[in-house]
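Just the one chain here, laid out as structure tokens, in the form predicted on its own.
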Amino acid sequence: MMRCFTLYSEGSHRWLLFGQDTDANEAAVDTNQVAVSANGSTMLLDPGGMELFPAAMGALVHEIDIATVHNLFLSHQDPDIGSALPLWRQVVAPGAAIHVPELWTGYIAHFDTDAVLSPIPDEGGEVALSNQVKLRFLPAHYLHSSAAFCVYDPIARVLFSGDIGAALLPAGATRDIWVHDFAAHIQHMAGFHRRYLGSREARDAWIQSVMHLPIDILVPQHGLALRGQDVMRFLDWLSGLSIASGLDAYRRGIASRP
């Protein structure tokens, strides 16, 4: 059974996270699916892969009228992000917009050749859920995908960060959705970020782009959400992390040559 966590709630404006499916195949990496609602309109953020669609759909309809889902967002092209796209299109509002990085439209089409995609240009963009609630698509290119985006809500002060901030947690661990001990949580983030983030320049540019934003909650697509001072602790930690560890394989290969 997939769990639902409330990240933010003020009137009709809500951020909900669906994840930690107790029946999920342990061979598949755990993912977070997020819904943002305001004034009768909902956007699904990285709605997930084909394997977990039944659990995600079942959890979602307990909280949200599926007919209010007028927007879907895929942060990048990976299958855990949106390979269930053709299934979601059958149940959400007819003609729902599917926002994807422009660079990846031809690849995401392999998930669903009948989908009409709304390309997000490299510089980002904005979508209004209501007159007041406008979600911003912020570039996160090369972190880890060559075209990737985060979603920022300036009213809720929530940043959906995609793979940035992701953590790979022990299977079967009992937990809520919040990090409570940042120092202890680093062990679950470090390996992922060292290997999956491929550009120091991109990392630094992204940190500079979000540092000035008021962020109360940072929620990644894998693992636990950060709130309060832990958001700045994460940015400080990430800024000093040695990344692109896959490059070590080249050095080992050269050293081993006769």
Contents of the next structure:
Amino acid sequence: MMRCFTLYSEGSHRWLLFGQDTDANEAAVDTNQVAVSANGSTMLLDPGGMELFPAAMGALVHEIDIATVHNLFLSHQDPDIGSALPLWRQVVAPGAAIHVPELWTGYIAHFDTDAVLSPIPDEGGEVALSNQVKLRFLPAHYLHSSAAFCVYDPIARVLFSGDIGAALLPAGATRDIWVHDFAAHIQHMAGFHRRYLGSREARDAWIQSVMHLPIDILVPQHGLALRGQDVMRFLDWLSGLSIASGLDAYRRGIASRP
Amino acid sequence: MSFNPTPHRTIAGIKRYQGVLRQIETSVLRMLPEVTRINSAMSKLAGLSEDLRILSLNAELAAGRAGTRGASVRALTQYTRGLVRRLLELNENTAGQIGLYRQCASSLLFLRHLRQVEIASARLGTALQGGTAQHAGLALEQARRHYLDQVVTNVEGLLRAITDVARLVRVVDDVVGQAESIATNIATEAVTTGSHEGEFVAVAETMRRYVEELRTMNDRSAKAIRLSEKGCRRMREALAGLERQGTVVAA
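Alt. form predicted in complex with the partner chain, vs. the form predicted on its own above:
Next comes the full complex, this chain leading.
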């Protein structure tokens, strides 16, 4: 059973996270699917992989009328992000917009050649769910994907950070969605960030771009969400982290052998 | 095939449906090695046709050198070239062979989608009531119909592709029979060509070897086609059963 966590709720404006599916196949990495609703319109953020669709759909419809899903957002091109796209497209509102990084349109089409994609330019963009609630697509290129976006909601002060802030937690355990002990949580994030994030320049530029934003909640696509002071703690930790650890393989790798 | 839709289905019905989907998926997976055997066997057609074409040209030159004694052999070699043209034309028409892979791959993809939609339906069936459930149930029912239609279309396409390849195999079989007769006739006529006899006997033997290779190729394809066609018809029946299951009304 996939669980639902309310990250933010104010009237019809809600951020919901669906994840920690107890029936999920452990071979596939655990993912968070996020829905943002306001005034009868919903955007699904990184709706997930093909195998996860039944669980995600089952959990979602407990909370949200599927007919209100007018927008789908794929932060980047990985299969755990959106290989279920053709299935979602069959069940959400007809003609729902599918926002994807412009760079990846031709690649995401491999999941669903019939999908009409709305490309997000490198600079980012904005989509209104209601007159008040407007979601911003913020660049997160090279973190880890060459074209990636986060989603920021200035009213809820929630940042969906995609793979930034992701943590790979031990399988099987059901838990709260919030990080309660940031220092203890670092062990679950460190390996992922060191290896998957490849560009120090991009990391620094991203931190600069989000640092001035009021963020109460940072929710990644894998693992637990951060809130309050933990958001700044995370940015501080990330800014000093040694990343691109895969570069070491060039020295150790088979090509360097005589 | 037409589909009789209804949004009311029992959980047991959905589970039976899932079981049939798994059987169909297994059938497609079992068909893939047969399709590979067909394509692998038929891939030899171009090479054998070319060998036969060169052989007939050389035989015609030899018949020319033999003068009037080679006249009957020349007529036979010209007939052989006609057969080669038929083989080469067949080889250009590979749409059926390519279609086999395409239809198998698409069927597997849509079956996988359909299975996920069915799992979602089963989860939904036990969990929800009210307007939200109606919207979700209707959306899943439409998705199910969409994917079932796609699977049906693909299985029909697969059957058409198999029929195309089977037709090709029958033509090759016909050519093989005629080429065998020509080889026998060349061997018979060789006796009348005096000093050229050895040359024409060699032509007849080489042609028999090529014919034998064509026959082996065809036999391998024919067996794989029979199995594929049988599998396809079984899938078609199972799909028709699924369409009937779509009309099960909840108790």
